[in-house]
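First comes one chain, alone, set out as structure tokens in the form predicted on its own.
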Amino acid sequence: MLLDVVDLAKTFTLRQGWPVPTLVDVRALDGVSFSVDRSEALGVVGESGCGKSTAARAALRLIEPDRGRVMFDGRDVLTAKPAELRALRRRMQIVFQDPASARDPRQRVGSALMEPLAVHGVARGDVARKRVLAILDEVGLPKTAFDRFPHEFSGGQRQRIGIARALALEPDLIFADEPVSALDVSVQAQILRLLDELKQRRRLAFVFVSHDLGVVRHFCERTVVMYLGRIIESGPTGQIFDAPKHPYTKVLREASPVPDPAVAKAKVAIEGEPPSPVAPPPGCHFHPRCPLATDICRTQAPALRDIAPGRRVACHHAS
């Protein structure tokens, strides 16, 4: 196992109200656990605000979780000292959702890609330049990109630069946080094809965060589904989407568009509005909107349990 995340929790304190604001706690992660094997792509799906990106950033320790354990290749990321954490981060990289805000607009592309090589003592000068030019070619950018600024590129090209930056240190694992959601559909396909080629060629592992089920189905071998800071279902991607067990996963699947007008889709009724993460409902967080909810759902949070080999679900009524 390359990455093993156990019981990850994170609460943010926010100011709410006017003119006299009060402090409120938002539990973004509530005991999240998942694992990623070598050369495997794990999809993390769910609606906006469910904690997908927070889970990725907490696992990388870009934000400090309140509790939990993150083991990367046998080493604990959360207790690592600065020198050890720097070494670990050479092997764990991230591609952000917005390629424009992820880059310094005043820094040329070549300088941005050479910087991590210098920081980690990998290469400098002409050696680093040759390495960066090779990476630019690998992600489909011309050599002239080396001396240009980020604003001179299109959105898809900027994301290729972000991918090149993640590849510079030859990582084993890449967290891809909504890497195609800000791009046009045709460009999304190009970036996904690039990521798939890199995954095969470099034998990379991915944690692929997305709200687009079609993208996840194409790219990931396994998928976990999140709702209000908890994982509610996990398993092989094909099984998750072809035979979902949790009512929320069924809603997500039916809400995902199918680019074929001849395909008839069943309508799954869902009542009510999404609850506030400031005051989540007791028991199962989904019970106010769930057609299967009973008294036990309103009082007792279901555990994420095995229902078949490789399949887990947090629902009192799933089987």
The other form holds:
Amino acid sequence: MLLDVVDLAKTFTLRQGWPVPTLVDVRALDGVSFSVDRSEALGVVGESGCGKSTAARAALRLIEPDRGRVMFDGRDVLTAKPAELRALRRRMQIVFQDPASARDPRQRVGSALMEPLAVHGVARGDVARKRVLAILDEVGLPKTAFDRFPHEFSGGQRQRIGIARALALEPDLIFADEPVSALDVSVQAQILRLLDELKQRRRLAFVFVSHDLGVVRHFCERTVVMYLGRIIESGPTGQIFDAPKHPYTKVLREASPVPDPAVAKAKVAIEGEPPSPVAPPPGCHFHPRCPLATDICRTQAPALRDIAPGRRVACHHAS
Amino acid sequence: MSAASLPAPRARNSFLSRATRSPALLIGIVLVGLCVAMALFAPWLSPYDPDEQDVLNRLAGASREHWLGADSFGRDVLSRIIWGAQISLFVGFVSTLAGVVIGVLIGVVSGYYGGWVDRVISGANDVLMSFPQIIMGIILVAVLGPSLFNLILAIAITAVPAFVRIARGSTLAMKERDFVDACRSLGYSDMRIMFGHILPNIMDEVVVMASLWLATAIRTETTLAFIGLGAPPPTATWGGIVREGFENLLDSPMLAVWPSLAILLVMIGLNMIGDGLRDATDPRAPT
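Starting from the form predicted on its own above, please write out the structure of the form predicted together with its partner chain.
Below is the entire complex, every chain and molecule, led by the chain shown above.
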């Protein structure tokens, strides 16, 4: 396994209320485990606020998780010393959702891409310049982009710069945190095609965080589904989509639009809002919205259990 | 994949066009520029030695020889104001610069690290800010003794909390942007992130604040000089000249008015620059 995340947990403490504020705990991650193989793409899907971005950031140690273990290529990320962590980060990179805020607005593209090479002592001067120009070309940007500022680019182009920066240090694994959600549909397709090409050519592994099932289906070999900080189903992407076992996954699949009017069919109604992660319901987090909920669901949280080779689901009623 | 075409390079004059749209910035620059030129070229501009006494001309009114008259020692007031600009502006610039450098350094570190570092720094900063600036200056100069260096030190120390506050606030806002996380994931050191990537992005606000603080620093210098805690006599400083004129207010009222006018013009100029810069750097303002 390239990346092995075990039992990751993170609780954010918020100050809430007026005039007397009280501290409330938000359990963004509640015992999340997943793993990614070399040159494999893992999809992480779920509604906004379910903790999928937090999982990516905690695995990269951009935020410090409260509990859990992250092993990257056999080395522990969470206990790594600064120098060791720097070496590990060279091999794990992240592409952000909002390409506008992911760039230093005062730094030209070329210098932003050459800086990591200098910091890690990979290349300087003309050698670095050549390498950066090659990467720009690889992500489909013209050489003239080198001397431009980020605000001079369109959203899709900015995301290409973000991908170029993630590639600069030639990582083995890229966390893609909703990389196409902020883009137009036509541009989304281009960026996805680019990511696909890079994945094939560079044999990159991906952790692909998205709320859009269509995108994940296109891109990922395996998928985990998250709900309120917990993983509720995991398995090969095709099986998850064709034969979802968890009622939430079924609902999620129905909510994903299919661009074909002939496919219009009766939808499974989902009732209510996602519950607040501040006060998650007892038992199975999904029971207030679940059509199959019974008494056991209201009191006991279902464990993630194996139901077939490579398939796991956390539901009392799944078989 | 075919190379996507880029828009033509955007003309980088949006700052200039915003800056020149209102005349305030320009007027301010001219006013302050004149005063700075006056200070720099004092040896050639001033008609007399500022410390040369001419008892026959004590408290003389304006005349062809002494355009702005002479003070109680018969020293030429115009020459003293021209030479006084040197001390007053020097003290203002140096103390503001020191305040900016120290304050921004502390503020960025405080905002970037957060946690207990931030709590300690912000707490200490609030304590410092709760002293009125002039009281702070008086205390420091009274303790350290009146000299030019101590004056600069005192004014710089009173300037530090304002810059800590603005740098910390801007850093907190910057830290929320993804590019800071991107820098961390690329393995950049905290120093590189703070001073290579956050600092350049908060300089807009710092520069605006600095131009307004320059006015405050010069005013503090003149106030301290007026109450006798400035550079020791006979050195000509604007506050000192006002004070000397004040002592002869009934005999020759214009003695106090001329240096006050000089102070006023610099204050107006610096505030116009500050306001103009703020408008010009505000990205929400229409171009």
